[in-house]
Structure formats: structure tokens, C-alpha cells
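In the form predicted on its own, a lone chain appears below as C-alpha cells.
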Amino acid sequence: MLVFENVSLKPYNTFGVDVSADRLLELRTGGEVDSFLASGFDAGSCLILGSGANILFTGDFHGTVARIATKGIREISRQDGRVLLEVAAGEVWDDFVRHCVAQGYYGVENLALIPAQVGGAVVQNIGAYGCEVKDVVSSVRAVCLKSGEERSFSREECGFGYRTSLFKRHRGEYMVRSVLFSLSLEPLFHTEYGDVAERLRQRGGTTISSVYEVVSEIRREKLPDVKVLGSAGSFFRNPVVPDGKWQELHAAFPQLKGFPEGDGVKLSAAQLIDSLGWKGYRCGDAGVHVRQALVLVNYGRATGGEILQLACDIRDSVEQRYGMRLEEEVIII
């Protein structure tokens, strides 16, 4: 177990915000996780951190940061045309996706190039191009930090929702240790989103590799590389409104796009923000990405407070114009 005192967290969050933590532990093996859990740590002043890809630090963290860096992909079984894999929470998400593509395991290729770790992907219920991680989760092994109890949560018990889960709603209460994924051994594609199908046609056909490559290509065109430009991906969730509210909005703003979502209609937060002229906006080193209005960026030295203030200004302007309040997808610390 690696232990650091009074350490900068800039390398550990994709926004690249330069804040510090009193203590940082890097847990690289299951044994180190066990030792940490048995150490008598204060759960109230502990932050479980993965890739730091969906978090905004607004100040120094006065406590212990436990960074999960465990690795491992293990095949459990094959049955009825599906394979069951147990994956450690610290596995880099895109490494796992590329492993599945190489092995011919279908179900996660649409989730290519998302900057996350497996544990965080489940907490957030990441999604892209018509797929969500909940679609392929069988169960999640997690520890209650207060009681120390470890148990397996079925997919239903995980309480997955749009970009959320039981673990996100009860942030700070659980540590995800590993995830069981159920993936198809037979071709099963979702290519109806955006121009994925057209790009596949231009490439000459649909294979698991070509889907991964096309999705990666689109993401690189639209989104910044977090290794070059600080970002946490989509800052706001796409709002879901009741049908009555959608009818009212569409009558007043016929250019708005809406998509059925459960009992309501999902709107594009990016379209709402872009319509108000925010795309490409910059104030100091905090800004809105030039190609995607939903992505806030750090051009170098922005503080978490400056990025949060920009987010608040955007949220207020959307609420004033459209009468709805955007919710953050990013976790604010």
C-alpha cells in the first residue's frame, strides 16, 4: 500500500484542479483493500476515489483519500450464449472494453473511450450511444464503510437510474470491490444512435471492432482528451420532464429535441446550453468546450470554485429561459 501525506490531487482528477489531501492511500491489491478496511479509518472523513473522472474538487480535502487501483479480469462461467466476468473495481474502463472486444464479448463496445474505472462506471451508471453499464451488470460486490459488511448486490438492488445508482445516491457509504458482468457471446449490436450506423456502412460492415472504432472516433471528434485539456465529460445530466411540460416547451421552442424516457421526455442539455450562446465561452481558465456545450473545461489553472461558478451561471440561465433546473452529473467535493 502506497501512503502519501499532504499530497496534491491534481494528477488524480481529470479536471486537473490543484488541491491537496491530508493523506492519500493507493490500494493496489485485494489484500491492501482488506488492510485498509481493517485499519479503523474514519468513514466520515474518507473519500473513495477511482480515476477522478467524474469529480470536481472545490477545495483541499481534509481527510484520507483511498484510491482504488486493483486489477483483474476473471472469467467465471459460460452458459446459454453468455459469459460471466468478474472485474476488479480499479480496472481502467476502456482497458476492460478493449479486452471484451478482443475476446468477442458483446455488450460494452458502445461504451468505448469513457475515462473511468470499472467501479466508478457502475456508481455513475455510465452510458453512451444507446447503451448503459446497467445493461450488462449481473451483480456488484461492495463494502459498507460504516459497518464493514461486504455483500453482493444484484442488478435490481443496485438501484440503477439515469446516470445514478444506489452507490451514488449514498455517496461515501460504500466501496465497490468488483463487478460481475454478463456479456453476450453472440453478435448483439446497438447502432441506431447518431451517425454510428452510417459510419459503419462507410467502413463496409458492422463488427464488434468496427463499432468500438467508430464510437471512439466520434468521441475524439466531439470531446476533449482529458490528458490534454482538463474536463470531467458531461457536466450536467440531460433533463427528463413530464409529457405536459414537454408539450409546453415544444410549443414555445419548436427547435428543441425530445426523446421518450420512462414516463417523460428527455431533453438535450447540450442543446439547451448551446442555444443560450455558452459553447466556447471562457472566463479566465474556466470555460465551455468549443465543440460540446455540455462539457466544462479547465484551460490550465482554473480553480474548482471558478468552474463551479461557471456551472451555476449556466444552470441559472437555462432555468431563466426554459423554466427547468439542470442537475449536475459531476460530483462536487
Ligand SMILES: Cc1cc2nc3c(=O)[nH]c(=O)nc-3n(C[C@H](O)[C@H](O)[C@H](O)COP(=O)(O)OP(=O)(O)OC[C@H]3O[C@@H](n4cnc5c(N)ncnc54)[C@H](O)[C@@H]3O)c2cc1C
Second form
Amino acid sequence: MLVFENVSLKPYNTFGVDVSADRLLELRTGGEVDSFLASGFDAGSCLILGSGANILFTGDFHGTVARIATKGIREISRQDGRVLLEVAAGEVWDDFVRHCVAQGYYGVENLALIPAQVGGAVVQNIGAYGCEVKDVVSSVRAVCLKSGEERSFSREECGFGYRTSLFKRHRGEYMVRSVLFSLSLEPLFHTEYGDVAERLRQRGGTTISSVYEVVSEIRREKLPDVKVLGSAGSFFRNPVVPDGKWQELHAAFPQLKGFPEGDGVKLSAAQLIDSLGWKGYRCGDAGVHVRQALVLVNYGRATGGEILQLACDIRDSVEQRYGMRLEEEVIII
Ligand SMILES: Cc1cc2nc3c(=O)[nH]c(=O)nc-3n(C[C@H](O)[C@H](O)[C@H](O)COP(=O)(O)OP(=O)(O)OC[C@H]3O[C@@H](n4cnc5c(N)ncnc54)[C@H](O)[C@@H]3O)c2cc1C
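Got the form predicted on its own; any chance of the form predicted in complex with the named molecule too?
What follows is the whole complex; the chain from before opens it.
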């Protein structure tokens, strides 16, 4: 296990915010995870970290950061046209996706290039281009950090919802150790989202590799490369409002787009923010991405506090105009 004291977390969060942690542990094997769990650590002052792509640190972290760096993809079985894979929580999400694409395992190609580790991807129920990780999760192996109990959670028990799960709702309570994925051995494509189908047509066909490439191409065009420009992807969740509120909003602002979601209507947070002129806004080194109003960025030396202040200003302006409060998708620490 690698142990660092008083270490900068700048390389460990995609916003690139420079804060320090009292202690950082890198847990690279199942044995190191076991040793950590048996070490009598204080669960109340411990943060489990994946790739730090959904976190905004607003100050130094006074406690222990346990970074999951376990690796491994193991085939468990093949049955009824599906393959079951056990994947360590510390696997880089896109490495796993590329493995599936290379092997011809269908179901995660639309989730290409999302910065995450497998554990973090499940906690957040990542989604893109009409697919969510919950669609391919069979079960999740996790440890309760308070009781030390380790068990498998069925897909139903994981309580997945829009960008959330049981593990996110009970933040700090569980450590995800591994995930069982069930992937199709038969082609099963979802290409109806955005201009995916049109780009595939231009390429002359739909294969698992071409879907991966097209989604990657669109993402590279639209989203910042976190190696160049710090961000955590979408800062706010798309709000879901009751039908009555949607009717009211649509009457007052006919240009707003709404999509049916459960009992209500989902709005585009990006559209709401963009309509108020925030896209491309910059204050010091904190800003709103020039092509994506939902993505806040760090041009270099912004502090977590400055990025959070910008987020609050955006949220207040949306609330003033549209009478609804945006919720953060990013975890503020
Ligand atoms: C450029 C960019 C584009 C993005 N695009 C998308 C997108 O298209 N769709 C989407 O859904 N998201 C997107 N995101 C957001 C991000 O990729 C996801 O939120 C992802 O799930 C973060 O995973 P992570 O491993 O980095 O988690 P972290 O940021 O490290 O952690 C997030 C939370 O999960 C917890 N956690 C992490 N690992 C574990 C574990 N093993 N056990 C228990 N808890 C754990 C942490 O404690 C924290 O509370 C994007 C982010 C960026 C920077």
C-alpha cells in the first residue's frame, strides 16, 4: 500500500484544484484493501476516492483519502447469449469499455471515454448517449465501512436512479470493491441519441467499434479534455419538475425543451444556464465552458471556493428567472 502524508490532491481530482490531504493511501490489491479495512481507520474522516472526476474540493482534507487502485477483469460465465464479468473497482472505466469493445461484449460502448473508475461509475450510475451503467450491472460487491460487513448487492438493492445509487445516497458508508457486469454477446445497439446514427451512416455501418469511435469523437468535440482544462463534467443535474410546473414554465418560456421522465418532465439544465448568457463566462480562473454551459472549468489556479461561488451565482440566476433550484451533480467536499 502506498502511503503519502500531507500530500497535494491536485493530480487526484479532474478539476485540478490544489488542496492537500493529511493522508493519502493507494490501495492497489485486494490484500491492501483488506489491510486497510482491518486497520481500525476512522470511517467518519475517510474519503474513498476513484478518479476524482465528480468531486470539487473546497478546502484541505483533514483525514484519510483511500484511493482505490485495484485492477482486474475476470470472466465468470457465459450463458444465454450473455457474458458475466467481475471487474475490480479501481479499473479505469474507459479501459474496461475498450476491453469489452475488443472482445465483442455489447452494452457499454455508448459510455465511451467517461472519466471514472469502475467503482465511481457505479456509485454515480454514469450515463451517456441513451445508456446508463445500471443497464449492465448484475451485482455489486461492497463493504459497509462502519460495520465491516462485506456483501453482494443485487442490481435492485443498488437503488439506481438518475445519476445516483444507494452508495451515493449513503455517501461515506460503503466501499465498492468489485462489480459484476452482464454484457450481451449479440449486437444490441442504441444509436438513436443525438447525431450518433447519422455519423454511423456516414462511416458506412454500425459495429461495436464504430459506435465506440463515434461516441468518442462527439465527446472530444463537445467536452474539455481534463488533462488540458480542469472540470468535473456536468456540474448540475437536469431538473425534473412536476407536470403542472412544466405547463407553467412552457407557457412563459415556449423555447424551453422538456422530456417525459417518470411522473414529471426533465428539463435541460444546460439550456436554462445558456439562456441566461453564462456560456463562456469567466471570473479569474473559474469559468463556464465555451461550448457547454453545464460544464464549469478551472483555467489553472481557481480554488474550489471560487468554482463553488460561480456555481452558486449560476444557480441563483436560474432560480430568479425560472423559479426552480438546480441541484449539483458534483460532490462538494
Ligand atoms: C470531462 C468529463 C465528462 C464527464 N462525462 C460524464 C458523462 O457523460 N456521464 C456521466 O454520468 N458522468 C460524466 N462525468 C462525471 C464523472 O465521470 C462520473 O461522475 C464518474 O462516476 C466519476 O467517477 P470517479 O471514479 O471519478 O469518482 P470520484 O469522483 O472519485 O468519486 C465520486 C463519488 O463516488 C465515491 N466513490 C468513488 N469510488 C468509490 C468506491 N470504489 N466505493 C465507494 N465510493 C466510491 C466517492 O467517495 C465520491 O463520493 C464526466 C466528468 C468529466 C470530468
